[in-house]
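As structure tokens, one chain now follows by itself in the form predicted on its own.
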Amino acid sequence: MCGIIGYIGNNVEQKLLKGLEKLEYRGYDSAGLCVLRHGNFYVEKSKGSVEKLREKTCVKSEFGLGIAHTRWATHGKITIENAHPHFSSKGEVALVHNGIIENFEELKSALEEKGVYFYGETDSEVAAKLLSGRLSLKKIQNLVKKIKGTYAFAIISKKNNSIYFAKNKSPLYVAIGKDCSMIASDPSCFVGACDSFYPVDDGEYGKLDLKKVVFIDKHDKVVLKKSKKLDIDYFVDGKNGYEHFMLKEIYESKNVLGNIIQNYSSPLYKKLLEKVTEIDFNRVYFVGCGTAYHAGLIGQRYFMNNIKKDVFCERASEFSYQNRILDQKSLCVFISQSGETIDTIASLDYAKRCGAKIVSITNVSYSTIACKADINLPIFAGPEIAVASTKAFVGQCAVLFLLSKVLSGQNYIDDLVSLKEDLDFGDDEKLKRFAKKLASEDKVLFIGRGFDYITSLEASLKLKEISYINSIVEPSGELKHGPIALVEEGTILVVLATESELFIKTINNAYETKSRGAKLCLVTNQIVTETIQKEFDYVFKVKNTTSELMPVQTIVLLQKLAYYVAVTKKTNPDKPRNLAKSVTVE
């Protein structure tokens, strides 16, 4: 959560604002910037979006340096006082922070006893109050030794012309261009200004000048680094005529499948998959959060169908806290769109300490999770801007599918090619009509069996994320064991039924709710008789594909349904309330 950026060069305000727009997926509760010129700070802050900050900011073209921040609130309400940057007691040092300082209350109490005044409620302000005057690497060293927790800091002082930084478990990158230098939470901020960048590693701190950067490791030794080339094509993106990024990204699912087919047909990625087959394991854990966790559940089913091993799927936020068999014979597959999900990183570190072999499935090859894994399998989804993940889920499922097929010695390309050709986005007008009905509801139930139950979990999550409807999911067969008590006159029940051997059972479960007043919606690839058609208020037919890939076929239609519900309710599907794209705090 939270995005930070620093810049040294001309047009500072414009560069900071442009960078914040690229970082807004990390939080949009408030935004702020601080620019140093001629020994003085120019500061602006606003509640809400970066656009509101832009409206207040006086843009200058002359040389300077500055830092900026877009906030996802953790400690303290969404107020101007709690917006970053934060300042030292005398106002001569400014700081932006992404992360959580776990011992801030202890540090704050000690400072207050010394008479230090705090204007806000954030943990970040404590770090600013621990600094004063002219900055130095020694002062940054002392700061990071006092604090516990996660952090990416960018810090400036009226008495210096440098940006100081420090990093622990929150993403941070540095770049030096022809006539500028930058620091940011995401390399996308460097596009158009720099051709390469340096990742900052955990425990490192340092100093950035116009033409030079110094990295100090956790042992207080200077580190020499090689820069990484910036993939400009990955970051350059826009809405391309769509009203929202989310709708554009749903339709890009077909491109994602094409990218996966093309790349995993190449010798390079075939060799990468062969490396996985060389791992000696007798149990598998899939680990992720939110949408990535649902992809892991799909992966678990793939492995159960194709590989005779013990297979488990765990939420990353719980993985490190449960007793389980985890050793050199364990294969752990960590799934994360951003590759920076902190719960997943913590679980990966735990698995490594236990000796497990690590495979990651990410969308960002330079990310922390990708770099820490023994083998990283990219999903080639390109930038995903909307907070609610769509095309990345499709990519995760596709890579998990091909991984299961490779490990069982089966062909993995033909089925993916067929799916790409027949990917079904549904009838827009029918979806909009049902969305209009859903938009007036405050409760929706989803049911399904097997793969359909897992797809229901993801479809329900999308609806919750962007329309704020209380969406509940139950396995079809569990309805009469308690959840059917939720059904009353007019309750909407969305039924996923794509598995032929389970179809009639699921339909009969739906009828049980119909007799209690439920309104029924069916999503299926099966033959719908005239009798079934009469019982259901809405029916969405999707094209057929192999049963293992039906979750991909059905989810794109249900993603669009959630999108149209959000649009009908006039909520912003790209920036849902209280959420951020990359979850970098526990």
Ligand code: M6R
Given for the second form:
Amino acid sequence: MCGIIGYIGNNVEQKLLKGLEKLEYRGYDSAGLCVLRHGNFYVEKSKGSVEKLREKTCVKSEFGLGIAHTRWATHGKITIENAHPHFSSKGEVALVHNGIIENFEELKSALEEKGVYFYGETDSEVAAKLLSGRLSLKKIQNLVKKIKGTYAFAIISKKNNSIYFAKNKSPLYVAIGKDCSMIASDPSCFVGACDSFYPVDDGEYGKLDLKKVVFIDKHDKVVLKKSKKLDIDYFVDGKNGYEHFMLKEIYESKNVLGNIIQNYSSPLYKKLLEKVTEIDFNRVYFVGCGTAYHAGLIGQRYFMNNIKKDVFCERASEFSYQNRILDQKSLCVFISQSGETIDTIASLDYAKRCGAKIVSITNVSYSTIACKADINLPIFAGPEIAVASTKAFVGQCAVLFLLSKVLSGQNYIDDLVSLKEDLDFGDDEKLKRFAKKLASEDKVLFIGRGFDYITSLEASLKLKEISYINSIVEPSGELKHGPIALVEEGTILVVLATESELFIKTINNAYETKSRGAKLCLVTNQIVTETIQKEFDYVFKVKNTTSELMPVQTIVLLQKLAYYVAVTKKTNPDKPRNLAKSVTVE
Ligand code: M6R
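May I ask for the structure of the form predicted in complex with the named molecule now, the form predicted on its own having been displayed?
Now the complete complex, all chains and molecules, led by this one.
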């Protein structure tokens, strides 16, 4: 988490602020910038959004060099002191950092013993305090040798006209434009200024000047790199008339399905899917975090339905701590929208060390996970800006569906075509009415069986992350084994029941809560009889599609429900409290 940017060129403050706005998805606890002009630093910091920093910043349309940062707090409270950039003891070196310095306490104590004063509580300040005076590649080399942990640094000094940098396990990219040079956590910052970019690799450090960059690898050798073309179309941004990115992105699910159908019908991507069939494996692990983990659970069901192998699904944050069979005969599928989630990267590295074959399903083709995988299957969702993942989940499920079908030798595209045509986002007025009711609740229970249980997990995550309602999920059949004790007069129970064989069982489980005072909401594609209609306070009918794709059909409606609850509660669905889009700390 945290976003960093550095810029050398005209309109430096404006460019830094614009870059920070693009990076704000990485954290929005505080923001700050430092610009070097005529040998002096101009510094501004603010708590909260980049907009607040913009209000304070004196924007000059002059040439200059600067660094900036948007923070997701890890060490130390959300204060101006802890906001980046951080400074050396004499204030002549400024540094921005994304990552965690694991040995910061040890380094800090040693510095304090020497009389160094710390104004804040962050691990990052320690790195700044290890620097002084005129910067050089040697000093950066010494710095990274002392530091253990993850970092992307951009560093400037009053005594140099360069931006120095270093990277380990936190994303960092460099770009050279016609009349500027840039460094950032995400290449989206380069749009409009540069046509290509260089990914900085782990262990590398270097120096950026106007239109020139030097990369040094972990063996202290100069590296010559090939630049990658910046895919401008990918970075088209803006809310397109929607009030929030989240709503826009929910509706973009249809395009995502369209992109997947189109691309995976082409020889190039068909071949990529077929490459997976050439892998010799007897067991499969799906690994991801949050929404990507839920997509993995869906993938697990697809594989269990279509392939006769052992299939597991695990959270990336737990994956490397379990003893299990993981070897050359294991296929590991890592799912990540950003491709930068650190727990997922760590699990991928672990699986690689064990000899497993690695497939990734990502939305960012230049991301760390996509680059580390043996085969990367893109989801073609375009940038997902809202913190709550929506269209990416749809893309992940669709690609997993394709993969399971290809592996079992079945024709796969037609089902997705029908899903795309029938994708139903629900009746807005009805959703808003139910959202109003939910917005006044402290807790809500979701139940479902089979695929519906997994869809409930995802729907509940959406609701809790953007509306802060305590949302609990249980498989329908588990209620009686404990959770039903939570039901009291007026408790809202959202019942997902889209599988015909399981429908009546789930409806009966709902009735058991109704007789204990619950208010019931049903989401189904099945026939709703008059009796059922009478028992349920809210009924949402969703269109039918092939049963394996019902989670996609159902989730878009429930994503919208969560969105309307957040809007009713006046919480910002795009930037929920305490969260960041890209989770790059363990
Ligand atoms: O970029 P990733 O897909 O690896 O991110 C994984 C999770 O952090 C992410 O899905 C998170 O749970 C979302 N906020 C959910 O909406």
